[in-house]
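First comes one chain, alone, set out as structure tokens in the form predicted on its own.
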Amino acid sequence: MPAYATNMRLKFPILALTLEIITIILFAVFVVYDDGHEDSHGDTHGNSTEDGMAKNLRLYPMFQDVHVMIFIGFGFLMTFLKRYGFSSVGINMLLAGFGLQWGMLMQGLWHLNPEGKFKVNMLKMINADFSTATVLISFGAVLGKTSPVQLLIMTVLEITIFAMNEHLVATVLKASDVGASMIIHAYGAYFGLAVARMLYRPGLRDGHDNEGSVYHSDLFAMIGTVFLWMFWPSFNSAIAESDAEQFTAVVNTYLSLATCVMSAYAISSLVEHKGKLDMVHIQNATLAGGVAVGTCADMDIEPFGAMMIGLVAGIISTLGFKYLTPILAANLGIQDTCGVHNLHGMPGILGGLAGIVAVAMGKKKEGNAAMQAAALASSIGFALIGGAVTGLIMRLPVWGQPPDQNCFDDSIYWEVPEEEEENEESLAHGDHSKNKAEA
């Protein structure tokens, strides 16, 4: 096994500050405040300064909901690992804090005005959070097996590639994906899976002692689940073009999520020993309805249509956690820590397919089913190729990835409270004494 240089004292501060300084310089060159006036690229959809500013303030509650999902929802959802809570919440905040800046730049550079600038408005801030969500989804696939330096590199590359695909899907293909089933969820999941494949560790083939959860860590993860579940209607409706479409997206997401809860619970009980519920399924599969209804959330698919999507999403997500994740690990070498394929990947594809069908049925004005299909293919293609290249770059030992024995353990990159370390040592000593006595 290669020797990894895990000391972060120089490499992490140098990389983090260099990236931030570059970002500040780029903001100085390209970014200005929104003045409320619409420019040639339609940055502000208002007829006057007052209208433009009114829209910014009207979108602020939606922005805050999405912001909560990014920092609390995604962060706490990944705290299920018993020895990795600091990293789950802490590194999530690091990646989100940098990712939203980089995402705003990478998306804004595609929409410069004649003066070579782009305006910061509430819609740009929401889209910046959206771009960050792709990284946090991919983070789940490699959780516990990567260093902060590796993850910052992944953030730069993934968001840059995301902006390219997003521009292709929205501007060139003119596909509809208001809740981003394709360009965020499917893209983020398959990007993460490609990175995980490139970072495959044979030493973790049979699992790791720290890979499991304990009672309180699963409880913390449910906090993330509940926050994501509650605010998902805002995520899917925030960038809808009209008030009517925004309302439709809220209703469709609301109903899809509620139905998904029922199917996820039912299938979890069906496949588990003695009909018990599995907390992994409840933490994740209950959210799949929000992912799957995203593409057609603003379309007139009728309330029962949204519920059908949620029903199917809960079923395939739960079955994925139970049966597909072990197959991917054993046969394809894809060690997906959080099961992002089941929560974001397959439901994202389901959402893309639902969007194709809905557009073909005339549920979206000026929609084109062929362009919807091209958008789905583009998102998966960019994700797999971009993720594979990014994973190859992240494999270099200089980035400080943890050795196998230190995976899923906060103490390699965090100062851990002394009493926690003492408890671990006493437990280890007790196990050792017990083994000696048994011998």
Second form
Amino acid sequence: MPAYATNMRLKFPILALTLEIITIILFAVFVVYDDGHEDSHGDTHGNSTEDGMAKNLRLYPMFQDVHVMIFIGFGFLMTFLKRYGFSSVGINMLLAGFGLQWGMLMQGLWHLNPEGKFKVNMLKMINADFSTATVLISFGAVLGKTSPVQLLIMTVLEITIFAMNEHLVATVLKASDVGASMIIHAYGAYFGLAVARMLYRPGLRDGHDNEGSVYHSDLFAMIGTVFLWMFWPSFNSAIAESDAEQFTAVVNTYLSLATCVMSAYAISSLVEHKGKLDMVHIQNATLAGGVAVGTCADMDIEPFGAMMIGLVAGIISTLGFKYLTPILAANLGIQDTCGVHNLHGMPGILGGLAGIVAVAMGKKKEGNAAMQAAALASSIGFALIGGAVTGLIMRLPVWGQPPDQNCFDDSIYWEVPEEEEENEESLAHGDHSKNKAEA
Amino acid sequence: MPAYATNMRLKFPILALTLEIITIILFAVFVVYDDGHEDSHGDTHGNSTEDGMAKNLRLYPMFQDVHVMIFIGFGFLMTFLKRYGFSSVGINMLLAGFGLQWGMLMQGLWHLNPEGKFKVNMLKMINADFSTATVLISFGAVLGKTSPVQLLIMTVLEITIFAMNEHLVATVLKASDVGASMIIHAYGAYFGLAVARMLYRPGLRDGHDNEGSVYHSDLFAMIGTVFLWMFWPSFNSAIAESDAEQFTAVVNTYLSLATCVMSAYAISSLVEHKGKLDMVHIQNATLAGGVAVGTCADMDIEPFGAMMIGLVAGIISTLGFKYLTPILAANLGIQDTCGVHNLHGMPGILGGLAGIVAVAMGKKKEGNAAMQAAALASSIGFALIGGAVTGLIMRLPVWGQPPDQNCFDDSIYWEVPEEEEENEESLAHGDHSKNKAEA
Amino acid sequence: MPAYATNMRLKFPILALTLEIITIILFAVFVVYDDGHEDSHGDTHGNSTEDGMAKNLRLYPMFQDVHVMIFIGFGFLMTFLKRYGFSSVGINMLLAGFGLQWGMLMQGLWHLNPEGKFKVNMLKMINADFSTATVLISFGAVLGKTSPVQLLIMTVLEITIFAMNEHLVATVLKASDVGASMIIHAYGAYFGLAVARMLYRPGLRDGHDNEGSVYHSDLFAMIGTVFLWMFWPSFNSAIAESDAEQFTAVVNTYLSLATCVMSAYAISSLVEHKGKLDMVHIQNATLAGGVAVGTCADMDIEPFGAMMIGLVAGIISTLGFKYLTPILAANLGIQDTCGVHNLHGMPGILGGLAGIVAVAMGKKKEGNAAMQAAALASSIGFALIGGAVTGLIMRLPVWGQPPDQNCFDDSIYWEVPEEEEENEESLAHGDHSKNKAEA
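Now show me the form predicted together with another copy of the chain; what you just gave was the form predicted on its own.
So here's everything in the complex, that chain up top.
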């Protein structure tokens, strides 16, 4: 069965090294250091009176916050699965490490200067991290059911398409999306859901033994949650145009997230057995306020406006985990491992809609509500079509995807340490299914 | 038994949503964005020649350090208990997420501008985080023995009273407490101890099976410890008046903490069986130097002065854990789960006393030793009385507090994943006691 | 057997308190606060037109990044061992907490001002953290096989010798080593390997039951890896001379690390059984790009030049773990617990060589390739001789080193919580060997 040839020994190193060497060549051709002076294309936003090099260093702490969200936040958030922590944090690092290089190229190539080069400045580095976020969101939808080779292919395609949509939204439509509710969150979520639909596994309809958490894996996941939660104001404000807009984005995001915590906890308790809190909701729905306030983070929506967005986001996200995810899996064949539809999909659309309303109400100077709506539609359209095509490619039975029984199990792609004696039996069982996979 | 009606299904969501909606309304009425210009009340400290908006952004990295201390630091520090990690990091997030909103209101309402509004600037956001720290310290004293409903009530009351004392100390007495040894650490600790006294549980006199750590829970706690330790210089310097005082506060805190590590390790080894180190001491007493140097962090106490404070703090904190905590529990009915008396109480008083001495020695221009002493007395007084009253309210048998046998156990308020087969027996035992609780 | 008198009750507290009191006295004599003005010795590098105090605060976020690398990064990276996590993160904190004080003194004493004092500024604090990094690297080589007393002695000696070499390299040779490939990484690695050679344990030739990871200990280690990886650009750029060089160092390090991830993953899969990834490689070799680009981080090597360095570093580091470490242990008697030769030794030399080439190609104004080569030789020479002498001192049978059977086991120096019932048997075994040790 070629579909289950999960031995990565040649496929993965050849693909990874080939991609990296191509990338280095493209960097050699196109990329130069920033000298602090603006190109004629004017790709450095912001206070034009500020020295470019000073701005690079001033934004550096915000860049590092975003970096922590990408590598610790997304990486550990996905460690909630009991036997998939190595892949969650490790493959997250692989995809983000390559994705930021690819994202810098794909975004930079749209803005070459007259010499045919583009400059690496801090905004480009932040945007490169942003482009990887789309991949990491989609990774959440297919977590546990894909091989590293499949995921590297997804990274290349998803970021390339992201850069097209981003160019359309920002440069052509001139829509506003400072915190990227539309172009990152909605895009990443619906891209991932389309891929998940293409990779539908009927064999997992009734769940899988390993698709759950243990006590300490839930605590590892909370490391991811809390770092995402704390640094989201940096994510939503890093590329704001002026100091005042940057600070507004910080305040709105901070308040939206704080409010979202309250509504996520309240609804989790309301819908659960005996009023208990559910870790899945706490790990994810508490972050929906950051997603939903993204598009209008830098707009003058008033502090209480940001809080109302957060309140609603926490409610719909928690309800989505409780009621919608099972329906998507059972009726639409969309098996969304991490529930990215609830954390990024619906809150991303909410953010896009809030942006349309806010712009229509004049909360953003020079904004245009129709362009905002076009940006939302474009982001979802690119996501669904791009994700479907990418999923079709990923479905080709040559990329080493795991058989159903080895899903959600690190040991198929990782050397996993043997556990203490008392676990030997369950490991023996694990080895057994592995043997099946590689037979 | 109504006291043990631990089902939170209605109580908790209703309380949380009601509080949040009230908070949003108050924000709508009172809170506006900062425009970078000082109000007539002059609530933005610091270099008056600096543009307010630039200051907001310059302080942002320090704010994020404080944010990490509040959400990762306090949250993970308390995960040392073997079966209480969800509550530690999760309820910490709930209380801090609500507390920062409430704290911003309670502190801002003391300083309304002529239009009846106050502005959200970075200093207000830092102070809002500070106000939540008092609650998280008190949470440590009652950890494992209180329901989320009780703790939300404590949050509202403790922060309201904190804001009164803070106003008295800073505005009326004009005492100096840049790192808040008195108004946060001593206040939070004695407030929590007074609550713990009111909630005394004779049934836990001989300890509880779950009141201890396992190997990995101690490692999770070290995540909290180390982040608190590293970022404490930001905590103690964030609201300093001038650049020079801010840097002095950074240096003093950094040196006090480094010294405190050495004395905490030394004394831990000295007092323990066969000279072994005790994780409880390492997790907590290494931080006492940050608490104790708080009040005089921005004063000219010389680097070696800061180190001597750290040396003494590490010693008394470790000795407190070893000898004083058992006495408080056995003789005074104060069951202090995390030993906040040793980390925040005694070192906070030490910090207040050091501040009195330093001001008396002229280490702070315009300081007044009598006002420093009054501030210390006020902080402890508000804490003891406020904590006692709050504890009486929390003791009402309608807030769903856990029965003794379910203390220190997440499963009473959280959905907890089932463990591997080998733990089934102990879980069965857990379910058994839970059934008792809900009977 | 005096060699195995592992009771630390008097030895450790007396040594720690004595060292700390000596240190406080030296601080009282020599150390004053920075006032923002340059001394005549000109020890504050950087833009001379910038106000010193503003620079202190501007560098503070980078300092905190470095601080996180030292305390979280190194500390958690070493928690991969199944029963040695308390020591990894705890003794790391002890050594770094003392080491930064000692390092500040040892480096500052070379640059006293006319009044016989030196000023604590932010660059001194960053350099103090740097000096501790050498000790933490060496700690990795002897992890699990040394007592806290031995390690405190190593800290004092290694940092004292580091300061000599640093003075020679920076002030006498005027060599360039902004990211310290030579003076920290190569020095720390070869110092540690020389110590490990002196402490060679024939009894561990065939490995040790505890010298391995469990599933969750590998996840704790990834916390260290990822924080080191993210913040390495701060490490390599913090002490750069100008804003432009600082930003160049950020970019080069960021790109080298991203590339290194790809080559480390690719080679790990290529050399492992069935193409699986090995956590040891992922935890360590992904960081080699940060080490190797250190010396020429601030030079004009072009973005693709930095990437090529990262590509090579990831390859040689992974191959080193796979093939060289076993040879060193079997044939040279060098038991390198964490494989520091692969993460810091070889990549450090690669960095030094890259620096020689880059300077010879004119990538650094005022650089001199011969001086670069002398700096590399000096760093390795000081390391080997200093490490050998230090190892001889540490080998004296009075410092409480653990017997072979208690290596890699926290319980010899720490109170370790009792595990659930199912682990009792293995703990009983642990107690048994402990009894042997203390007989």
